[in-house]
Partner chain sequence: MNIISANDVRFYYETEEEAGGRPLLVLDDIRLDIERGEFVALLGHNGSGKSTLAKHFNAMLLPSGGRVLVSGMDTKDEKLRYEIRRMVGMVLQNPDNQLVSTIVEEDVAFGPENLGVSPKEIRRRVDEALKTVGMLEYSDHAPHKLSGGQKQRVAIAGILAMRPDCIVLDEPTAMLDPQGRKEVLETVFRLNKEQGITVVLITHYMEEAVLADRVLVMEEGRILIQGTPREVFSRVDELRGVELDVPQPTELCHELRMQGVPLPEGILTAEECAQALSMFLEAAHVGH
Amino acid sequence: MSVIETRNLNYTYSPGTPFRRDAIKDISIKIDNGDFIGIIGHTGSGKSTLVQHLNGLLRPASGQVFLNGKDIWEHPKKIREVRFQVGLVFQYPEHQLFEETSYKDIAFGPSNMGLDADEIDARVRRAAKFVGLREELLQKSPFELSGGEKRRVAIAGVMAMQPQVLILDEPTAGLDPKGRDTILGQIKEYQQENGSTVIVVSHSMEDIARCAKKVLVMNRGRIEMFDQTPAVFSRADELGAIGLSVPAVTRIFMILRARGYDVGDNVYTVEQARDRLLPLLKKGGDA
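Mind pulling up that one chain's structure, the form predicted alone?
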C-alpha cells in the first residue's frame, strides 16, 4: 500500500511577478510503506520543493498529496498532525538547534505531541542511541558539540517523534567521509529496525547507491526516472545527458567491461566491487 502519493503536483515560486519560477511540474508518484527512496537531481531540479510538499510545509498550487490514502490538505487546520507523521530533516539541520541542552532539543518534537514525561524520555534516549549520541552529551548545550554531533542531535529530534515517514534533505552535506558513513549507517539501521519509510535527498550518487532501494531522478521540476536503484544507474548515458553521473565505482566497472574484463554489471558500491574483484584476483592469470 502507498503511504505517500502525489497526483499532478505543481508549485510555482513568486507567481504573478517577474521572478516567477515553476519549481515542480505535474509530479505523480507512489511511495510504498517501508520503502527506502533516494532522490537525486542537479541544483534547482525541484528536489527540496517536492519533499517540502510531502509533509505540508508547502501547499501545492495544484494537485494533491495523500498520506495513507487521505488528502493532507482536506482539513488544513490538522496539517500539524501530518508533520508528526512525516518528519523532515532539513539540510544543515544543526543550524536550527536552539535549546539549552541536547536532551531538550531532541525532546522538543515529542513534547509538542502531548506525550507524557516518561514517554518523552524513552523516545529521547532511544533516538539518541540510534544516532550514536553518548549519554553525557545529552545534558550538554548543543552548541558545545562538534559539527557531526550537532547533526546527530538534529536528526534524533525528528526520529524521536517516531514518524511513519522520515525525510532527510542532504543529511551528509558538509561531513567528512567518516561522518557520512556514520550518519548513513545510522539511518539504515533506523529504517531496518522500525520498518519506516525513509526518503533521502542527496547530490552524492555514492550515498544513494549505498542506501536506497529505489531512486527518483528530478530534472527541471519533472520526474526523469523513478525505478529500482540498479535500473536507474544502468542508464548512465541518460543520467549524464541531464548533468548527473553514476557512482565513481560504477564508472570504473563500465570501463573494465569495455576493455573485455568479465566483471559483471550492477556494481554501485565499494563493497560490491570488492565482492566482484576478489574472486577474479584469486583466479590469477587471464582473470
The other form holds:
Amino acid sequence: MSVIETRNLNYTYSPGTPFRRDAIKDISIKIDNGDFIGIIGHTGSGKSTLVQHLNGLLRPASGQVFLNGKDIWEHPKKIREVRFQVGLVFQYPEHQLFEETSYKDIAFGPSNMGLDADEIDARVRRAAKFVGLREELLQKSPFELSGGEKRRVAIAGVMAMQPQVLILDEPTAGLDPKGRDTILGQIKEYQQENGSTVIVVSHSMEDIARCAKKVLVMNRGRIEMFDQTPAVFSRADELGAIGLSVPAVTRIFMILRARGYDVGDNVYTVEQARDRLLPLLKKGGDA
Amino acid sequence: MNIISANDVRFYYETEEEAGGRPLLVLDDIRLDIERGEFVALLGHNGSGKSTLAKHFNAMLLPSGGRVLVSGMDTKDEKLRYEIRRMVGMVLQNPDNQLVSTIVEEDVAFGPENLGVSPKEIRRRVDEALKTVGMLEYSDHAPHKLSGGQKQRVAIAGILAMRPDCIVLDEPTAMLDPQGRKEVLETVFRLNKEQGITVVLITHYMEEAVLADRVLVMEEGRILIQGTPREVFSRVDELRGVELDVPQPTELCHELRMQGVPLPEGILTAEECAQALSMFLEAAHVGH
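Would you mind giving the form predicted in complex with the partner chain, to go alongside the form predicted alone above?
Below, the chain from earlier opens the complete complex, with every other chain and molecule after it.
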C-alpha cells in the first residue's frame, strides 16, 4: 500500500496579488512504504513546495494528500500528528538549532510527542548513533560544533521522532565531498535498518544516483518523470532540455554508444562503469 | 609579475583558556606566488585552511608570521589597506550575506561610493559592471527577489565596480543549483579570459577546478599538491587521501588503469575519456 499519495495537488504563492505564482500543478503521485525516492529539478521547479505538502506544512489550494490512506487535512487540528509521522529536514537545518546542548536539541521533537524520559533518552542516543555523533558532543552547545556536525544534530532531531517517512531537503548542500558522502551513507543506513520511507531532495544527480531507487523529476511545478532510477537517467536528452545534467560517466557511455560501441546503458556511478567496461576491454586483451 | 605573494605565512587562531589556551596553527609556512592574470583554484576539505589563506589576500586577516604582498604592498601596512581591498575583491559563499541594499544598482554602487568616486563615474561603472555579469536589465530590481546565481553575479558586479585586479571567490557556488553554478562560473571565467582579472577560486566542485590554470590542494594549513589540473588530478590516490574527489571521468580511467587497462593519465572530461576508451574498445572489437 502507498504510505503517501497525492491527488491533483495544486498550490499558488501570493494568490490574488500581482506576485501570484503557481508553485505546483496537478501533482498526483504514490509513494510505497520503504521506498527511497530522489526528487530533482532546478530552482523554482516546485520540489520544496511539494515536500512541504507531504507533512502538512503547506495546505494545498486544491487536491489532497493521503498518509496511510487517510486525508491529512480531514481533521486540521490533528495536523501536528502528521508531522510526527512525516519528518521533514529543511535546507540548511543547522540554522534552526536553538537549545543549550545538542542532546536537548535532538530531544526536542520526541519530547513534544509526549514520550517518557527513558524512551526519549533511548531515541536521542539511537539517532545520534545513526548520524555518527560522538557521545561527548551531545553535551556541547550546538554552536560549538563544526558545520557538518551541526547538520548531523539537526538531522538526528528529526530521526529521533522515528517518523514513518523521513524527508530531507538538500541534506548535502554546502558540504565538502567527505561530509557529503558521510551524510548520504548515514541516511542510506538509516533507511535500510528501519525500513522507513525516505525522500531526498537534491540538485546533485550523483547523490541521487548513489542512493535513490526511484527518481521524481520536477519541472515548472509539474512532474516531468517519476520512475526507477535507471529509467530516468536513460533519458539524458530530456533531462538536459530542462536544465539538469546526467552524471559524467553516464555521458561517457552515451558518447560510446553514439559511436557505435555496444557498451549498454544504465550506468551512473564510477563502479558500475568500471564493472561494465572491464570484461569488454579484457576480452580484447585475451584475443 | 606577481599580484599576490605569500612569504612563509603562518597564522594562529587564539583559543580560549579552557581549551588549553594553546594557539591553533591554521596556516603553516605558506609560500605562494600568484601571477597577474592567472586563474588559480584552491581545493581542500573543510578545515584545511583555504578560506583562512584567502582572507589574507585582501587583508581581512593578517599573518601571525611572514608577509603577504599585494602587488608589492604589505597587507600589514594600515595606510595601504583601502588600496589593497580595492585591488583584491572578495565574493563569499552565501549570496544573502553580502548584498547590502534594497535595489540592485545601489548595491553595486556601494563599493565605488566608499572609494569616493564621482557620481557620474559611479553611474558609468555600475552600468558597465552589471552589463559584464549579464544583470543590467535587473538594475532596478530588489536583490532578495533574485535567484542565488543572480545574487552572486550582483555581488561580483559590486566588486567589478571598484575596478579590481583580482577577485577571490570563497565557494561562490556552494549554495547554488546547477544553473546558478553555471552562470557564476561562466562569468568568472570570462572576466579572467577577456579582462585579464586574476581569479582565485575556492571550490569543492572538481569540475570547476578543471577550468583553472593552476590547482592548489591544501591540507592541514600547507599546500600539499600544486600544478595544472591535469597534473593534480592524475594523483588520484593522494587526493583521496585528503578526502577530495576527482572528476568522474578521471576516476574511471584510474580505476581501469588499476585493473591493467593502460589508459593515459590526466583525463579530465567525459569527451576525453570516451575518446580514449574508444581506442581500447576498437582494439577489443566491441560492437563493430
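Model, not experiment: these values are computed from the prediction. Only the largest set of C-alpha atoms that superpose within 1.5 Å between the two forms is called the rigid core. Numbering follows the first chain given and starts at 1.
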Hey, does residue 274 budge by 2 Å or more at the Cα between these two forms once the core is superposed?
-> yes
